[in-house]
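Only one chain is included here, represented as C-alpha cells and corresponding to the form predicted alone.
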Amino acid sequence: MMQTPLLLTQMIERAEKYFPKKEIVSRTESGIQRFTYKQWGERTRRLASALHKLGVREGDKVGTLAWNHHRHLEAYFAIPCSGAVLHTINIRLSPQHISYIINHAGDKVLLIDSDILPLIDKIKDSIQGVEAFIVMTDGEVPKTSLENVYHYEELLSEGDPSFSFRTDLDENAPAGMCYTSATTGNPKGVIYSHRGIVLHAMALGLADTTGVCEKDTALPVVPMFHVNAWGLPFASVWFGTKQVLPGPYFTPGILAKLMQDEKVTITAGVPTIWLGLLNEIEQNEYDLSSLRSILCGGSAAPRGMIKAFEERFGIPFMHAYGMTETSPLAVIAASKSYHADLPADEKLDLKAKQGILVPGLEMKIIGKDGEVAWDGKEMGELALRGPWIASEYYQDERSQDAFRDGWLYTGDVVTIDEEGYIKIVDRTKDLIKSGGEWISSVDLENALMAHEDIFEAAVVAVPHEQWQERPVACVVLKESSRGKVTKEDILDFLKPQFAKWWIPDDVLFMSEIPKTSVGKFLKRTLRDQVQDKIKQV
C-alpha cells in the first residue's frame, strides 16, 4: 500500500477544489457574514502567509482566544497546515490558568478576539514569551497596553492568497493542542497529531456515528476553544459541509433562529445548551424541521430532556461521550437495526446511555476484580486506546496517573450491557459511597431532571458519621415553579424510582448550579457550597 501521510492540508485542498461554492455562515459582533469555501481558502492562505512573515515556523505554538466564527476557522487550518501548532485556549478559564497554559505551551503568537483583549491586557506581564498579538475584529483594534499588536484584517490584506501549505509534514507531528478545564490543579495539555485529527474526522463521517456529509448544514455550539469543537469544523471542511458558526454571546433564541434560517441539520453542544434551547422552543415558535440530529456530550443528558426533544418536537437526539484526551468522540448512542421495533420507553432507555464504541477504538472496563461483566450492572472504570486517543499529557508528570500500559484510564465509572452499550455512572471522584454501597449521582440527577418543575439538578456527597457519605440534591426550579414546590414533593417523586438508601438526605433549592468553563456541573465547588449551607443550619 502507498504510504501517503494523513495531513490537514488534504482537507482544505479538497474543500477548495470540490466545494468552492459551499458556504460558511459566520455570526460576528457586526452581524452575519458569508463566505464560500473558495473565499475562505484564500483568506486562510493569507493568514498562513502573514504568520510566516511574523516568524512562525514548524513546531511553533500559536494560541487562539476566540469564539466560533470564520476567523477562528481560518486559524484552524492556516496554523497546522503551515507546520505550526494550533493551541485553542479556553477563554472561560481563570486569568491565572490562562497565563499558565500560554506559558506552559510556549505560545509564540496569540490570535485574540477584540472583546477578550482586556483579559490579555491584565496578564501581559506574566506572558512575556509571546512575541506578537493579532486582534480579530470587524472594526478597529481597541486601545491596549500590549506591544507588537496587529490587526487581523490588515495582516490578511498583505498576505499571499496562493500561499503553499506544507505537504512534507510528518503525519504524527503535532497539529493542535488543548488543555483540560482543570477542576483540580493546573490544566493538563493534550497534543493532537495530523493523523489523529484526520482519522477522527473520518469517524465523524461514518453512517453509524454522526454521519456528517456534504448535504449537511452543521452548527457547532460547543466552543471551538474546547476539544476542536468536537471535530466538527475539521470534518465539515473535508466533506464540504455548510457551516454555521454562532459567534459570541449567543442566546437560545439566537441559536434557534440560526437553526431555522440556515436550515441546520446537525448541531452539537453540552446538556446545559440544550436545556436552554428546549426552554426557548417551548415558549416561542420556530421551524426546526431541518434538524436530523442534536449531538449532546460533555455530561449525561437528562432522560426527560431527550424525551421532550424527540416526542414533543420531533427532533432526533443523539448522546455521545468523549473527553479532551480522546479528540473527543469515543462512544456514541447509535441504535441498531432491530431496535426499530422496540417500545418507545426502551428506545428512550438506549438513547439515555452514552452508546457503543466508535469503530477504530478499543476499550476495556476495569472493576475491582478485573474486567466487568456485560450485564448493565457491574461498575468499572472505562479505559480506551486508539489512533485519536492521547498517549500522554504535554510535559506533565501527571501522565502516569491516567496513561498506563498503553491505555487511557478515563476516570469515568460505567456499566456495559449485553449489547455493548455503555452508561456513565459517575466520575470516580463523584461516586457516593454510603454504608459500603455505591450510589450514582448521575442516575439521581437524571431522575430529578424528569420532574416537570425542575430546570437543573445536581447531586453531591456529604460526609456522614454513620454511613460515610450521603447524597444531597441541589435543585434549580423553573421560574414558574419557584416557591410552589417543596422538598417533600421532590423526595416523594424520587421514592418510587430508587431503593430507600439511595434517596437524598436533603434537597437544597438554589438560584443556579456552579458550572465549569464548558458548561459541566462543577461538583467540587458545589460540594463546598453544600457543606457550608449544612454548617450554617
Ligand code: ADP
Second form
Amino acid sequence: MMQTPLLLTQMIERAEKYFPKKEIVSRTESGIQRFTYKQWGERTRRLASALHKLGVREGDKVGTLAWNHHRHLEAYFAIPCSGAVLHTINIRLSPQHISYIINHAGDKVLLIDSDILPLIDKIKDSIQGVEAFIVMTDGEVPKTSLENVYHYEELLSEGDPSFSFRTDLDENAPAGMCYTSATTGNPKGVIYSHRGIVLHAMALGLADTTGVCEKDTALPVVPMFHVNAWGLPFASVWFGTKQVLPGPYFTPGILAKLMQDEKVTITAGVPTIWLGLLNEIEQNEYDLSSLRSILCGGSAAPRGMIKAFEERFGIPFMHAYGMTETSPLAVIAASKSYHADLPADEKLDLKAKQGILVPGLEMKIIGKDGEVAWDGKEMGELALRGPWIASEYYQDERSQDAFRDGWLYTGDVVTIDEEGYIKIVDRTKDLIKSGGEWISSVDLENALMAHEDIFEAAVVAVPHEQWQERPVACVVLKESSRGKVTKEDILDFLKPQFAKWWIPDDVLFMSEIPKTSVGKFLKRTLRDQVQDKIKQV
Ligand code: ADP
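Starting from the form predicted alone, produce the coordinates for the form predicted in complex with the named molecule.
Shown next: the complete complex, the earlier chain at its head.
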C-alpha cells in the first residue's frame, strides 16, 4: 500500500473543496456570528500567513487561551497545517500552572481571548519567552501592560487568504499538545501527532462510536482548551459537519436555546454540564427533538441522569471514556444489536457502564493476579495502547509511572463483563480500602445521585483506626429539598442497594462539591474538607 501521510491539512482542504457552503455558527462576546467553511478556510489561511510573518516556523509552539469559537477553530488548523504546534491551554488552571505550562511547552506566541488578557497581564514577568500576544476579540484590544500585542482581526486583514498549507510534513510530527488538568503536582504535557489526530477523528466517524457525519450539527460544550474538545472540531471539519461553538460564559439556558435554534444533533460534555441542562429543560420548555446524541465523558454519568434524558425527554445518551493521554476517545457505551430486546432497566445498566473498546485500540486489565476475568466483578487497572494513545509525557520524568512496556497505565480501576463492557470503578487513588476490601466511591455516588432530592454527591475515604479507611458521603441537596432530608433518609436509601460494609459512616450536607478546572469532583480538596469537618465535631 502507499505510505501517504495522514495530515490535518487534508481535513481543511476537504472542507474547503467539498463543503464550502456548510456553516460554522460562533457565539462570541458580541453575539452570534456565522461563517461558511469557505470564509473560515480563507480566514484560517490568513491567520497562518500572519503567524508566519511573526516568525512562527515548523515545530514552534503556539499557545491558545480561548473559549469555543470560530477564531479558536481557525487556530486549530492554521497552526498545525503550517507545521507549528497548537498548544491549547486550560484557562481555568491556576496562574502558577498556566505560567508553568507556557514555559514548559516553550510557547513562542500566545493567542488570547480579550477577557483572559488580564490573567496573562498578571503573569507576564514569569513568561518572558513569549514573543508576541495576539488578542482575539470583536472589539478593541483592552488596556494591557504587555508588549508586542496584536489585534487578531487586524493581523487577519493583512494576511494572505490563499496561503499554502504544508502537505509535506511527517505524519508523526507534533500537531497539538495539551496538559492534563493536574489534581496533583504540575500538569503533564501530551503531544498529539498529525497521524494520531487524523486516526482519532476517523474513529469518531464510525457508526458504532459517535458516528459524526456531514448530516450532523455538532455543538461541543467540552472546551476546546481541554483534549481538543474531544476531537470533535477536527472530525467536524473533515466531514463537513455544521458546527455550533457556544463561546464564553454560557448558561444551561443559552445552551438549550442554541441547540433548539440551530437544530443541533450531537453535543458533548461532562456530566455536570448535563445535570445543569437537565435542570433547565425540566423547568423551561425547549424543542430539542433534533438531538440524536448527548455524548458524555470525563467522569461517570449518573444512571438517574441518563434515565431522565432518555425516558422523560427521549434524548439518546451516549456514555464514553477517555483521558488527555488517549486523545481522548477509548471506550464507548455502544449497545449491540441483540441488546435491543433487553428490558429497559438492563439497557440502562449497560448505558451507565463506560462501554466497549473503540476499534483500533488494544487493552488489558491488570488485577492482583494478572489479567482479570471477564466477569463484571474482578477489579484491575486498565492499560491501553494504540495509534492515538500518547507514548510519554512531554519532557517529564513522571512518564515512567504511566508508560510502561509499550502500554499506558491509566490509573483507572475497572471491571469488565462477559460482553466486554468496561465499568470504571474508581481512580486508583480514590478507591476506598476498607478492611482489606475495595469500595468503589463511584458506585456509591451514582446511587446517591439517583435520589430525587440530591443534586450532586461525592464519596471519599476517611482514615479509620480499625478498618484503615471508611467511606463518607458528601451531599448537595436540591434547593427545594434543603432542610427536609436527613442523614438517616439517605442511608436508608442506600442500605437495600449495597453490602452493609459499603454504607458510608457519615453523610455531610454541603452547598457545593469542589470541582477541578474541567468540572470533575476534586476529591483531594474534598477529603481535606471532610477531615477538617470531622475534626471539628
Ligand atoms: P484529568 O484527570 O487531568 O482531569 P482527563 O480529562 O484526561 O484529565 O481525565 C481522565 C480521567 O477522567 C480518566 O482517567 C478517568 O478517571 C476519568 N473519566 C473519563 N471519562 C470517564 C467516564 N465516562 N466515567 C468515569 N470516569 C471517567
